[in-house]
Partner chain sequence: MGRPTEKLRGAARYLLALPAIVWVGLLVIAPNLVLVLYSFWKNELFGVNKTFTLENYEKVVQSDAVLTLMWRSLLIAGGAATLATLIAFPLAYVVVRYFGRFKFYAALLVIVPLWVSFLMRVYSWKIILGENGILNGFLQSIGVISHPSTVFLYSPWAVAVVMTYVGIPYVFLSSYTLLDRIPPNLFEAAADCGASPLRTFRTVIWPIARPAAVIGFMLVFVIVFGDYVSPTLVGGLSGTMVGSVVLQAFGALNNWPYGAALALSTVVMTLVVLGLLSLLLRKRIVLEGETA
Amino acid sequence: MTDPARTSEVTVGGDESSSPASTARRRDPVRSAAEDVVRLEQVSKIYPGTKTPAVDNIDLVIQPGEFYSLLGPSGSGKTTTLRMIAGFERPTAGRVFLGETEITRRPPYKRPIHTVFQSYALFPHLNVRQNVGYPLRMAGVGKGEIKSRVQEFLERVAVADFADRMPHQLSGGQRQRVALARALIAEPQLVLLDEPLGALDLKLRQEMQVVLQHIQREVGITFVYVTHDQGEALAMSDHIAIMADGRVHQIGTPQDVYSRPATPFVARFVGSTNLLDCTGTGAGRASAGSIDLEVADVPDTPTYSLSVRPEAIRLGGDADGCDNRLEGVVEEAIYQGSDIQLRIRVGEHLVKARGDVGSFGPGEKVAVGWNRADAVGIAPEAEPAAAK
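Output the coordinates of this single chain in the form predicted on its own.
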């Protein structure tokens, strides 16, 4: 098994023809953008002793300078995918490219890639300044440049005041910032982040989301970010690949995957939704059990799922004039501070909606409505989307 701490000192190299010192220098601004694109072609991974692929024939294209997230539940294949990009795992089938160069069989230390782990992987016997400067020292950079570069990156991640502290003297958020500075200082072509905020509490995670996004935009290095947290992915990403059971279900911008989910899994996993099983009954009409609905932009299939986000649901008098207006009874009203989450029985369906605090309570009858344009029809057996 590869030691994460060890990889932090060796993943600063570039092509075999590049010297360690030269690859540790700043990136050439006139470098061709194609050199930085990550591409996975029909990549699969089956671990020894298993039959089910951990990653099943996926295609990905990651553009230079992107903040790209791999989002999915545990066991979806996202970390395995990241490890194949890093070189810690070798694909069973398929090819991995960095720019136009195939790196499928290239070892991790010969890839211009750095990985930030959830465990931080800081050297416990080195202080903050020494940890951050370690990749440059291993690359043979001069002491004077190391000192100035370390100071620059400590200031970028706001830990300059803790430069002489040891890792055990830092908070979790501070250690994560140090790990990020160490990953960035040699300015690799790609930084991989494997659930980097998972060990932090909610407040620190939210703070670090802002830090990560700001630094990534500032340095312009491509980030590939693994997470199971939909909020993190939606907040930070340029593009998101939604994964489940080793397959990519959808690739798109945060707005795309939230407002236009390609599969029922994506609709359920990204945010909250009402997913109604529908049967087409005529032009622009469908039935969801006992409910008759007006629909638009639905698949050309006899049956499909209709996804309606809770924020699209109109209640009470606001439901008047909606394309679909139904009657329901509130079963639950869950206080959430700024609003309440409602669960409303409409026929055989339990519809989720949001309301103002104190507006509706359990047992109350309420009108429920939404417009056709606010509902997305999804083919029930839709194949995972191809990479764009």
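What we label the rigid core is the largest C-alpha set whose atoms superpose within 1.5 Å from one form to the other. Small disclaimer: the values here were computed from a predicted structure and weren't measured. Positions refer to the first chain, counted from 1. Compared with the form predicted together with the partner chain:
- Residue 344 lies in the same rigid part as residue 365 when the motion between the two forms is split into two rigid parts.
- This chain moves as two rigid pieces, and the smaller piece turns through 7° between the two forms.
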Second form
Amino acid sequence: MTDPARTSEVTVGGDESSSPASTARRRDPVRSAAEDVVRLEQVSKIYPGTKTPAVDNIDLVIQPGEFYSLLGPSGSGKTTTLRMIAGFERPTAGRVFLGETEITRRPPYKRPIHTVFQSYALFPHLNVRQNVGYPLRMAGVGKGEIKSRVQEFLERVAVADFADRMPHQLSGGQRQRVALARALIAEPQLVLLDEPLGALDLKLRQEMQVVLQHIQREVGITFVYVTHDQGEALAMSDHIAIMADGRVHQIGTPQDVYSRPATPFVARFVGSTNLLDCTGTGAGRASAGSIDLEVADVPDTPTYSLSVRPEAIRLGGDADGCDNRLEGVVEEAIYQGSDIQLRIRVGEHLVKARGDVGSFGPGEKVAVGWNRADAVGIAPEAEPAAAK
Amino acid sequence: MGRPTEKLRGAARYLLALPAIVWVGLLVIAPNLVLVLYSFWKNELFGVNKTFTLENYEKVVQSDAVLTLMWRSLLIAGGAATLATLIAFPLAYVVVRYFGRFKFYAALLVIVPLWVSFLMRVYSWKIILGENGILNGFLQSIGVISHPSTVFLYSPWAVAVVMTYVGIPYVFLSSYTLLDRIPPNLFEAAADCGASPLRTFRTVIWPIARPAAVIGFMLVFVIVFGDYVSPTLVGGLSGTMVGSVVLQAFGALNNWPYGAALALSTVVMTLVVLGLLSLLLRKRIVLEGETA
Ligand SMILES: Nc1ncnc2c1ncn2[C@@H]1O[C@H](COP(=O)(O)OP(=O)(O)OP(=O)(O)O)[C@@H](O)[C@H]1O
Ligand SMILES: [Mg+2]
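Next up, can you give the form predicted together with the partner chain of this protein, since the form predicted on its own came first?
Expanding to the full complex; the earlier chain stays at the top.
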């Protein structure tokens, strides 16, 4: 599929020159607004009776056919954002567009958007077949066509064998699939999924991740996927919006957000990392407390956080020849099966690293090194809005 | 597991159920059996002759008055139950759906009349419908009528209106409890699938909650059908119902076998109606978070 949306970068409004993360993104000159499936413009939501906004002035652009994830910790406003797209909540401020039409105040039943609810929300009085056919029935599709379309989608999500069962006679994974079929059958422009795998065990979760991805590619419908599982988001998405406290910290491809986090929060939340508070000391040099470092990719602010992923850190002999080479003492070595997770005291810092099983033990002296290209500087936690 | 312990368990279960069995037997089954026996005995001047006879039932079936009253009771009970359901079920729906955190208080307001004595609830309608009542006063003050009218009280209509009022809390209660258990995300799921609020009601809410409405209807029907208090208070002669004759047979006429036959006839009539209504009770729907 050579959909331009898949290859082009996501475009976000606002000042793009201020942060290192935004320089990695470009505005696609040929893309017009009409290509977007959904656009949120400066949307905020303050629930009645609360003071702090659940969603605080966010801009999102979701393009046709993509798998778009909203990733963030609990309470970050993911569900609220999704519910405003679906129409279950009205934004306190801002506007929601579907293509070029504003739909901010359109009721949910008039939006070509379907949801897979976390709790499935299957109709308890209808069997599987009737549940899946319900959106078509509401759309006034003829009985014969409903029948064949339902059969097609039941087979697609592999629940055709349970077509005549009632929802309570299904397992969690089966209900999940039925809910998915119900959301897809009317061929909406957009399917919203709110932690659809949250209630499943790990094995089924991984299985369903693959199923979801396959189906999304197959039917070509845009997915907006809410999760607080960064692994899931990285594995499945074309684009990820990372949220915290109702604000968007970064929007980008999985590689973007992993390798070029826009804020310290993103660096910490997506994967595990070492964050060193640095002060610039001239071109390509910085000091982090008592240690001096060579740096490459850093913002031009006087201070910044330097993110070094544990897997970028070389130990012992491997550290020789690295741009930065420091002496440390192992404080903690945790066996993880395929490798060990180390915490190494380097001056006043505690550095996380990975080592081969049996390589280093607590109390041992070890050389710690990394190349400057493997570390990225992040401007101090400014307003996340400016870091977009 | 060994058989003896299993047997013991079975026995223990019956032992536990014993109080309930005794209760039901003593207070429900026994009195009704007595009633059945009486209905087949002969009535004599100073008591009852315990010889089998069908004459009591013949008398019931052959009495035009009884049949008229039976028919009228059926109409009034059916009408009041229908009206109460038509009012209380949508009311419960609106309260559950749109009253948010105030729904509990709204529900309380609707069922508060249940705390007031039945007699009081009926009697208060005399004050509303009577010749010097509130309704007449109101109609006079807005000039619709010039003299107080007596048509409101003492008619089958008055009984139907009063019994509708009496029945509303029952239908409301049974509807509210079920509607409140419907997970809110079903409303959203229906809207999400393209159903307008009206269609959501028709295709999701009503099919799930219908049993509650039917049970409410049944409750009201049973209460109204056998009632003799409100017909006496607000029905007048033309509003008399079959319960009044039963009372009369046991009381003024002092003809217990005839009274028993009359009473059992109304019971049979009620059971027939309930049986028909129960066809509307589809098999139980398992809501989220419940087991089958
Ligand atoms: N109906 C509501 N009324 C008031 N506050 C709410 C309501 N729903 C959510 N909130 C608040 O808004 C904030 C964002 O909630 P939201 O459900 O969007 O978070 P989330 O990112 O989906 O979290 P989770 O991962 O736990 O589902 C939270 O602080 C929450 O307490
Ligand atoms: Mg949520």
